[in-house]
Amino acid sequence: MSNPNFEAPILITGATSPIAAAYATICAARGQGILLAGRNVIEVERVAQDLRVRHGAMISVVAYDAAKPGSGLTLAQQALDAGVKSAIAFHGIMEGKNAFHSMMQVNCLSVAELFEELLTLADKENRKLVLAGVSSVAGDRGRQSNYPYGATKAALNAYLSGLRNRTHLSGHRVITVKPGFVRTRMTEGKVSPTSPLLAEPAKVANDIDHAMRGTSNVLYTPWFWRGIMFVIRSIPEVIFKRLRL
């Protein structure tokens, strides 16, 4: 089912991984406006003028730092002139556990503060909003392997699903969005790229896609994330604690 929303400008952030450039040309190819948000500006115009030239796409480009709070403030003003009536948060990063706190901030803080304002913007010109945080498979159960950067997945995971909840009623659609393993820098040498649980960020984009245009609350990517979640979540913790994952 199309969405009628997706005739305005979408926001995209984080745009310079490869699965918001996968999907930013998805956006492109059906000739959305877009709005590219980014830290390094100069490699988000790289972006944007790549689309421009190959699908003759209107984009915008916008400074924003996800690790300096307030930042999302100035973008949700910036967003809603701009006409977005749809925003997806790509933005992330993983490190280890002396980064908790810059992780924190970046994965899920900075989020919520964009996405506050952004609905608080719209409400008050009764505009109705699709708003999209990708978060990750890892926010489903605590691993050793990386447990700091689960945390603030499963705080990003919270979030989302208690903004669904609180505007449900109101009209806007909040997704949340799980990615298993995606062919990107964050996977370099921690996965093995003959995995077959190793996607391919076009795939992960393409399944975006349809969530964002139809009526996903929460959404595993590659599909089969669904089912080995559900195993894992299903573990006893008296047997998890032992398990070397």
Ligand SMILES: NC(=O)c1ccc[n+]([C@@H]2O[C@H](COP(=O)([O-])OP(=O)(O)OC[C@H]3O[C@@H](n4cnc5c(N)ncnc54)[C@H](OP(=O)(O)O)[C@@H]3O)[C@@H](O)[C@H]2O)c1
Second form
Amino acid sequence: MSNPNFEAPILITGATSPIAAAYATICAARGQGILLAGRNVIEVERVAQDLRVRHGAMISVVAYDAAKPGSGLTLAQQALDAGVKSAIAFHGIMEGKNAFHSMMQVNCLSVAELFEELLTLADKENRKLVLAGVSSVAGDRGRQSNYPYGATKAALNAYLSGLRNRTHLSGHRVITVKPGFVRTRMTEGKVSPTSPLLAEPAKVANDIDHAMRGTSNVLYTPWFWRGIMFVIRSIPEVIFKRLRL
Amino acid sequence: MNTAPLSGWGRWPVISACKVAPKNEAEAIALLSDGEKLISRGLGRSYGDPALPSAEGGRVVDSLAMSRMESFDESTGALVAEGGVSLAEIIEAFLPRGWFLPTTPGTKFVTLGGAVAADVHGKNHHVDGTFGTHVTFFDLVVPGGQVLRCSPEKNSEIFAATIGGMGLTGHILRVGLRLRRVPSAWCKVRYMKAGNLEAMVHLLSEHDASYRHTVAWIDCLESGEALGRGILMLGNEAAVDELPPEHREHPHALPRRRKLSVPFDFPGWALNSLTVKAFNAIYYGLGRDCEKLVDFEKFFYPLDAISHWNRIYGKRGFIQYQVFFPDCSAVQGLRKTLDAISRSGLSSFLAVLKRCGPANTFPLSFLDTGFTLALDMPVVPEKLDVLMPELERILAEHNGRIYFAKDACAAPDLIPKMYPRLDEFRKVQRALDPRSVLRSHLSTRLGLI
Ligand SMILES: Cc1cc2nc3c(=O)[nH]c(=O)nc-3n(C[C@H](O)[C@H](O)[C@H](O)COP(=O)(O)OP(=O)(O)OC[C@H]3O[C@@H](n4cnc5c(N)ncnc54)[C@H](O)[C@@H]3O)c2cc1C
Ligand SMILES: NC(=O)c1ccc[n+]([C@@H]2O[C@H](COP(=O)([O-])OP(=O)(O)OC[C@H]3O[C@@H](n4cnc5c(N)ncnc54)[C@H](OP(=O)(O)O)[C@@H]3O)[C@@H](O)[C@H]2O)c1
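Rather than the form predicted on its own that you just supplied, could I have the structure of the form predicted in complex with the named molecule?
Below, the chain from earlier opens the complete complex, with every other chain and molecule after it.
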């Protein structure tokens, strides 16, 4: 483990997501301390206890509701107090256009609030952070089947890219994670369970770990989504608007 | 609801099933409350049909979405974990800290729920008994949605009926299991040759007392004088000072190996030629007797090194036939069984023979003092139709019984004779499940309830 950021504890939000739990497992297995945040504290505590039993890891649990503006401010303070030098936001929801506001709040605004506050506090004590936002390939181009969700992830992409640009010279790192289809409740009933495009949470978590400790800026996981999304982005709008996607 | 074809590890029979995977206790309770038929399923390592629905399109309750570990007591080895946790996960978490399973089947890819439901046994049965005897308690969701804590003290009849009860008393949510301290992750293994069945049975009985783990490979292609010739493996856990110096610092670390996989269906003939070679290499390479240090992975789970090895039998699938004979009729029973199988032309090359210790108190638990033999056979229906009735006659004559966790084609008639405590089990089962919700393909085929 060469990267000193990953010797200090990490903040992981949306801990009840299978991808987050798989990523937390990787951190716990290497002995990294974890601050697990989520809104359903009882379930998050179960995830934490599982990691403690398996890995003897140091895990604390904090309540965090991303739907409530302001909750990121408290969480950032708790994280800095816990000594974190890295954070990854897994929380997110996928709903229809009637829930556009709440989706925008949970998928984008809450992440921005949390990351801004983390950086403000870290800069005061000259601490350098690695921050990752879990976005989605759905943010690369809006499609009729779930463009409200896609739009919130597109906003998150633009935010993360801007943040990366702003903080680059001050020594922080910002990573945009774009998973394709992952076997979680988000894809249940929407993607065939036998689809070759459906990735296992553990595989995605492993890719995220490499990206976090390496040098990537934007991670597509599994890797082939970079190609798929390149093609999808390249289709001229005159054609794209006629497609059923 | 989506249905998809489902089978056990032998890939036969195939039944369409609708899999539902509860993610928490409330979802599991809801599933068992709606009155529709279902059967639990773990990692599907039972060979035939115990983890398949009783009819096409029926439901199976997949336990794998509930696989959290809940607590571990470093001073006593008491582990509490959800039913979907696999033995592989337990080894990964605790062997490095010096703890191992109290007993283990020949694959680590089984769940706690499946290990309890089949009351599985390992190479140390004659010393440590079955898996169920090391279970301190479990929580069971029963039809209607009640959650019962069962232990030798509390709900003790349900506790006993569930261990070996093949999922027919309810869905196991969490299990308390006592792990055992081991000095290292290595076994000192002694290999011996036996020229025929009598010699093998004699050797197994003679060495029982001095070895914790014993098992034999039998060459099924031999007949006549050499029927039952094979290799006996006798193991004890190695102390740290018995390890090679390079392993003494981390005696519980397992060597890292690359996993092989069988990527597609093999033609059926491929398997025999492979195992024949492996066996002969050992058999003829072996002097009279030799001793080796073998790590746990290789000793307990030789087949786990190749994932999907069940594809090696090709698309038609295979069955595993496992029988038990009590001491008094074992030699006769084993001889006739091996002979019948070899005459049928279905015999796989290798069979596994093991001497077992006394029975426990669970009514449907499989083993007792005597011998158990297990072997694979390809599914060739014309031949099985002739062979199976013959094997059942042999069983009946010699007080034998079959193992539910491996069975795919036994007939119902003999089951009450094989399992004399079946009625005791049925009484508990019916009281828990008056509306006949819990049913598997196996339970229906064998008329277990
Ligand atoms: C290579 C190999 C070697 C083996 N060696 C041995 C051996 O040496 N000794 C031995 O005893 N067995 C052995 N087995 C058989 C295996 O240990 C058992 O069949 C075991 O029950 C499989 O567990 P599973 O999790 O795969 O359960 P499944 O096969 O999915 O289910 C088996 C039974 O358990 C029930 N069940 C599963 N989960 C639950 C739950 N949560 N609650 C209630 N019921 C449940 C099912 O209804 C079913 O009746 C071997 C199997 C293989 C493939
Ligand atoms: N699955 C995919 O195919 C896929 C693809 C691309 C991107 N992603 C992204 O990956 C991330 C993880 O999703 P998933 O697929 O693992 O789905 P998931 O299981 O539904 O996980 C979503 C997580 O977000 C949490 N969450 C939701 N609303 C919250 C709130 N208001 N406050 C705090 N936490 C909240 C959930 O907590 P609760 O358990 O309390 O609900 C849960 O932990 C999401 O950002 C998602 O957009 C998923």
